[in-house]
Each structure stands twice: as structure tokens, then as C-alpha cells.
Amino acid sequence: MNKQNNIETFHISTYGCQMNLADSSTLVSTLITRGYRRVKEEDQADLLIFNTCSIREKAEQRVYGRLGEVYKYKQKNPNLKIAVVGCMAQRMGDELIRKVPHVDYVLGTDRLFELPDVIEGLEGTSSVMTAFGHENMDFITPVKETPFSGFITISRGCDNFCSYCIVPFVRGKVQSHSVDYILESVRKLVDEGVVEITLLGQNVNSYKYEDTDFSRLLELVAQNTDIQRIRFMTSHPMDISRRLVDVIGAEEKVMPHIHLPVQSGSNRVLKDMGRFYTIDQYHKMIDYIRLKNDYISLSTDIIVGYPSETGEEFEMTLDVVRKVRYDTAFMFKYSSRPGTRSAEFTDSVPEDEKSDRLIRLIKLQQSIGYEQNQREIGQIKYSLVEGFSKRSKDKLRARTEGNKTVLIPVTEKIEPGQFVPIKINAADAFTLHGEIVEVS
């Protein structure tokens, strides 16, 4: 470590998706390997890092708010350095420092792992770095998210350019890790005690390395490593194949949960969004998924109030939700992102109408989520214990095969990282409740 930079400790805050969490974990590992020490409190750090999200304006506003709040630390300690990395850094570049002058470093999505080089002033680095591309993608080392679970990024970037989405602009074109890298990453995590992994990509099922597509990669990970459970996200309806669905049904290690964003129930809106599938095609894939899986948990993303979305088209979205019956959904009001194609459209849906539509959608999905969870009652779910409930130390939190949270009474016999058979006794719209049972 270069002591001349007066940096010995760091604190990191992460915003956004699992990809950002995975990137932060890798960055933390890189900094620790270089001799820097992570601290829990911001006022104990010589370097404050903000790994950011740009998917919605609200995410960026949160970062601006935090950057304003931490300025007090810089006033007390002139040697404190502040780094903004990730998607917001990629989108704004030099503009970010002009808007927030007390920010020292701005590193984009492909350059954030070079932060140790930047703070040490190594040749070829600068305070603002947003160029895309790695000379060697596989230098990015996977790390554990918890002692028993981990994220492995199998691809970075996206080529779809949906009209509303900033991701292709801040993450760049799709780059896929090699099969050997992924298999060795899984084995490394297994050796460290990990029992469950999540394979990540902006569009995970578009993975392609030489002759290996995503369905074959899943088979290779399941059959050639000792990992016990495999999850993945996020999938694009355009790229999910019947062969992938067959693999999910055939490989016991691959968990029965698919996140498949529909975004809208209107074919016109989908075409305008650049989604390149129809609702009929989407329903046919859902039907095939359920045909090939005795049990499957489905989640989705939905945008309401897209520019020019009519009331009738919003009703089409509600119809899709009623027909598919998602277990969970992430639901949002449309917000314009600078640089995207839809930012040039006239936003003809009033904000109060967007809010009303979102409230109706959330109410419908909550009722369906409740009904979907009722079907779990009486079943035994082999679940991974993750720790205490966020609300009560009297309950342990576990995760079922279908990626649902289940709460059980605390017992000294059970520790985080164990798989246990849990009989589901009750359920609400968001959580299952159960007890550990003996299974012959």
C-alpha cells in the first residue's frame, strides 16, 4: 500500500441491484488485498466510496443527498477522499465533480476495480475514468456475499437498448466471462464454505462464450462443481429458451425460481419500449415453464405510466398480472432517464395518474401474492437459514427453493448456512411462517 496517499481505511455504501452488490464485494476484496482496512462507520474512514445506480432518478437523488451529508467529514478532515463509482459515475463523468466539487474520484462501471491504482496515483490512472472494456474480464475475483452464499457475475453489459433503460449506456456491450473462469469461481467459493450461488448478468440468459450458451452453462455448473444450490437473474423474455426451461426442470441444483420482467401488458407499448416480444409469446413461455416444472416461483418487473400509455393499455397490464399470477413483482412509475430514447418522448401521462395506476397494480399484486403464498401452507420446504429476522431476534429467516422468505422460531440447534426442512403453517402476502420438522 502506498502510504503517501494518507489512506488506510475505507467505508463503502452500495445502491442498486445485485450486480452492484457483487461489484462492491469484489472492490472490497481488492482493497483489502492491497492492504486497506474496511471500517463500519463513515467518520472512521480515510476514503468514502459510493457505488451507485442510475436506473431511476430517485436512485441518483439519494446519492446526491448522501454526498451532501458527508461533506461535514471532509470539513473536519481535509485529507478525506470521496469516490463515486459505478453506474452514476459512468453516466455523468466529469460533470459529477463539477456538480459536487468535494468528490475526488469518479470511476465508471468497468473502471471501479482500478480504484486502488487511482488512489495510489499509479501511471496511466486519473481521477475520472469511464472508458469501457477490460483487457482481461476474468481478473475480476468473485467473493462471498455471506459466509454461505455468493454472487458470480457471468456477464457484464447489455445489447438490448430498451427505450427507457440507461443500463447499456452505463454498463456497455455484453461481455461474457469464460466457462473456465465461472467454474473455477464456483469451486473457489465452495472451498470457502459457500453452499448457494447466484449467477448474475444484466441479461443473464443472453450469456454466450464460444459454443456455450446459458442453458449449457447451468448444466456445467450443476454437474461439474459441488455447489448445492444455483440461482440466476435477471432473464429477458426474448432470450429465455425452451432448452433453458428444460434444464431448470431437470437439474435439481437449479432452484425453481425465474425472474422474467414483462414491463407492460400492451404489445404497442412493448414495441415502443424495444422489448421485441409480444404478450402472446410471453404467455406461451410462461405456460411452457409451468408445464415443465411441478413447482415454479415467478417474479417480474412492471413499469406503469410509460409515455403515451393509455388507460386501456394499463388495464392490459393488469390482465397479464391476473393471468400469470406472479409470486412477487417489482413495480415502478416510469421516470425519464437522460440519454435514453424515451427521454425524447412527450411524457403524456400525468404524475397523479401514474401514482393511481401504481397503487392499483400494487394492490392487485399483493392480493395475488397472498393467494400464491397460501398454496405453500402444509408443504415442506428445504430452506437455507440466513440469520435472524430483520424485525425480531425471536425468529430465524430462511429462504425456500422458490426464493421466498420463511420465518421460524429460533433454536440453538440451527445456525446460518444450514439447510433445514420447514413445514409451512401460515403465510401473508410477503412472508411464509413455519417450523422445522423431522423428515425420514
Second form
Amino acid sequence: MNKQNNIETFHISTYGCQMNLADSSTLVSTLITRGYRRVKEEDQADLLIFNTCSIREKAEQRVYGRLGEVYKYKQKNPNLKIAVVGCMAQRMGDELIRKVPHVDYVLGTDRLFELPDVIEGLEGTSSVMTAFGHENMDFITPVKETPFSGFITISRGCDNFCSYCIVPFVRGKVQSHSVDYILESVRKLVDEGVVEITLLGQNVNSYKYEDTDFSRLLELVAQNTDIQRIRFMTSHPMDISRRLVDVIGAEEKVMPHIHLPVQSGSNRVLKDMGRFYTIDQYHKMIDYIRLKNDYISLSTDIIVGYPSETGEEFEMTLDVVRKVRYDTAFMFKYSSRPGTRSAEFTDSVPEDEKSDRLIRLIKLQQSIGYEQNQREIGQIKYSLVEGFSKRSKDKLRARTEGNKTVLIPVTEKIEPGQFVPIKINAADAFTLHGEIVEVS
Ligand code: SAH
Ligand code: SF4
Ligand code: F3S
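Could you drop in the structure for the form predicted together with S-adenosyl-L-homocysteine? We only have the form predicted on its own so far.
Everything in the complex follows now, all chains and molecules, and the chain you saw is the first one.
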């Protein structure tokens, strides 16, 4: 027990993207090194941490809801401390404590790693810290996510300021980690048993450290470390280069999956969003990606109901989905975020129209995802076994090269963390089903 603060145990809940997951893992490891113990149940913790997301209003509402619910623990245990960290903490600062007075600490995206110092009341800390300010974030040690996989953040922040997006405000200016930091991080995780890493950035294609761009970085990681599989996200269509596509095709360790958020099928909307590509350019890049890769899995993000999006413009989005034939898509209703450029516009598409558009889009994508998955039947996919199926203890869950989940019958010989050849026997819209085969 830390004598100054009576805090012995902590519980952490993480919302939002993989970068938050990666940050949470690092924070957990720092707290454990400092002598605190992680517990699975909130009611057993002396410190409750919420690592938060601001991307859509719903993401924030969920956290407010949870903060309301945990008030009861505070009544039972007056020593209990509540820390809100990450993007929502960054966006709201002091205001969060004014709105939810039982919150004790608010630490923004550049400051959350100082939480152990803050709870111990070390000099120079305070209960609300949201200033950006680290010149160099290479001090952050990546920690594996599972015994065999991990995330490595290669760049933090974003300078793109897409009209709808809160990320540049809550994550600050883009900053690329050094090449040495990234290579050392990969080697550290490999030494700890990791076989698959995902390189993370809001826009990995704009990675730049001295002379190294993202395609060169991928080559360096593939050629100079013993990692077996490399994934990365997110690619911005504005910055994806043909050379990067060539590297993905040439380097066996780089997995054949690209997440390339299109957002909208209308050039007018894309221009308004500040995405800096046209649909024609986007399709040309997709054609080049398919030309250079016999097999590639493609995913995307799409926003429906952007302010002023007409029915016709929405149809253009459906056309892109029909033409590209994504394997997976993340589809969202536009959510106005305070402080962003598009928050100034009238949120002109009525809520039920947004919902209608979203339903139509999801339906279309589901049927395309189903058809894309059918094409994998009969093929053998080398997949990484990750654990039990979320729904059934009779099935193991594995991940294919193309980032698809495949379920196989449980066998005693196979353990999580192993690569196995799986023959795909069946597929639905979201999942493949198969069995392990002998390959000579
Ligand atoms: N850096 C990534 C996106 C990160 S946010 C990129 O540029 O592609 C993940 C996704 O959330 C975005 O691609 C977008 O589709 C969605 N999103 C972001 N802001 C949103 C908003 N205000 N309303 C609805 N969806 C939003
Ligand atoms: Fe947001 Fe655009 Fe930056 Fe992606 S590129 S994080 S959508 S501002
Ligand atoms: Fe959300 Fe922050 Fe990620 S706003 S999507 S957690 S960068």
C-alpha cells in the first residue's frame, strides 16, 4: 500500500480506438511497476481509471453514464479515487470536474502516463493536467496487448483537421516516434513472445522521421526484426503512395490488409470535409492495390448524414461501396463535435433520415461482406490462434492474414499464439469457419 494515498488497487476501463488500448496497457504496466495491483472488479479498486474517447457524442455519453454508476462505490469507500484520462479529459479539462464533481483527476492525452505521480502527489503535479507539451514521446514503453500480439504507436496526434473530427484537438500536433524507438519497441515485444504487431497512427502514411517515410519504416521493421506479422492502421487515402502498396506486396511479413477510410462517395462532401482526394483518385488507388496484390482485404470508415449531405450524395457513397467491395466497413452517423469546423454548419440531415441512410448502407455492406467472405471458401489461410470464440467454448478463434476472424473446432494440440493452416469451409458476413489441415 502506498502510505500517502491509501491506494493499493486499481481498475481500468478503456474506450475508443487501438491507440487508447495501447496507452492503457502502458499505463497499467507503469502502475504495476510502482507497486499498485490491478483488479477485475470495480468494487474492489481504490482507484478507478477511465481512458476515454470523444470521437462521437455517444462515446462521451457512455462515459458519463459509467461515472454516474460508480458514484455508489465512492459512497461505500471514501478513499476511492476516480481518474478520467485520455481524449475526453483532454477536451473538457476542468469542466469535467464541474460537471461530475466526484471525479478526482483529469489527465489529458499527453499527461496520462503521469497518473502514478499525480496520485502520489509528487511535486509539480496537479489533479487536472491537460497541457500538451512533450517534445519527444519516445519515453513511452509499449507493452504487449496479449501474450503474442501488441500495438506500437508510431505517430501521435494529427494535423489534418478534417472538418468533422475532434482528434486533432484532443491528440494535438502530429509527432512521429523515431525509427530507433520503433525498431527497439518491436524487438522488445518479440523478446517477450509477441509474433504479431500493429503499427498505429491516425494517418500512418504521413509518418516521417528524418529521411524515413512509412513505406521505408515497414521495410525496416520487416527486415531488421524477428517479428512474424506486421499490420498497420490507419491509412489516409490522401497520403497512400504507390511505393507503400509495392512494399505491402513485396514484404511477406506485412499482412495483406489495408484500412482506407473513404468517408463519403461525393466529391463535394469530401472537399467540404477537407479530405484532399477525389473518388476517382480513390478508385485508381484501389485498382493499383488490387493489381499489386493477388489477395488483399480492404476495410473502410464511412460517415452518413454529414451536414448538407443530399440523398443523391448518399447514393454516391453506396456506389463506392458497390464498386470497391470492401471486406469490412465501420459505418457511423455524423455526430457534431464542439469546436470542429463542421459543428458551425447546421446539422441539416434529420436524425431519422440519418438512421435510414445508415441502415441502408449497413445492409448493402453486409451483403457485400458476405459475398467477399464466400470467395475465401476452399482456400488455406495461415492464421494466428487468438483464444476461444467469444460465443462458444467449443471453438477457437484465429485471425487470417486478411484480418478476418475464423473459427475452428477446439483441439488439444493447438494453443493461442500459434500459426496454423486453416482450410475455410464456410463463411457468413462477419466470420469464416474452417478446420486445421496438414500442409506438406
Ligand atoms: N485517423 C483516421 C480516423 C480516426 S477516427 C482517419 O483519418 O481515417 C475513426 C472514424 O470515426 C473516422 O474515420 C470517421 O469515419 C469516424 N468519425 C470521426 N469523427 C466523426 C464524427 N464527428 N461523426 C461521426 N463519425 C466520425
Ligand atoms: Fe480525424 Fe482526419 Fe485526422 Fe483522421 S485524418 S484523425 S479523420 S482529422
Ligand atoms: Fe477516440 Fe481519441 Fe481514439 S477521440 S477514436 S480515443 S484518438
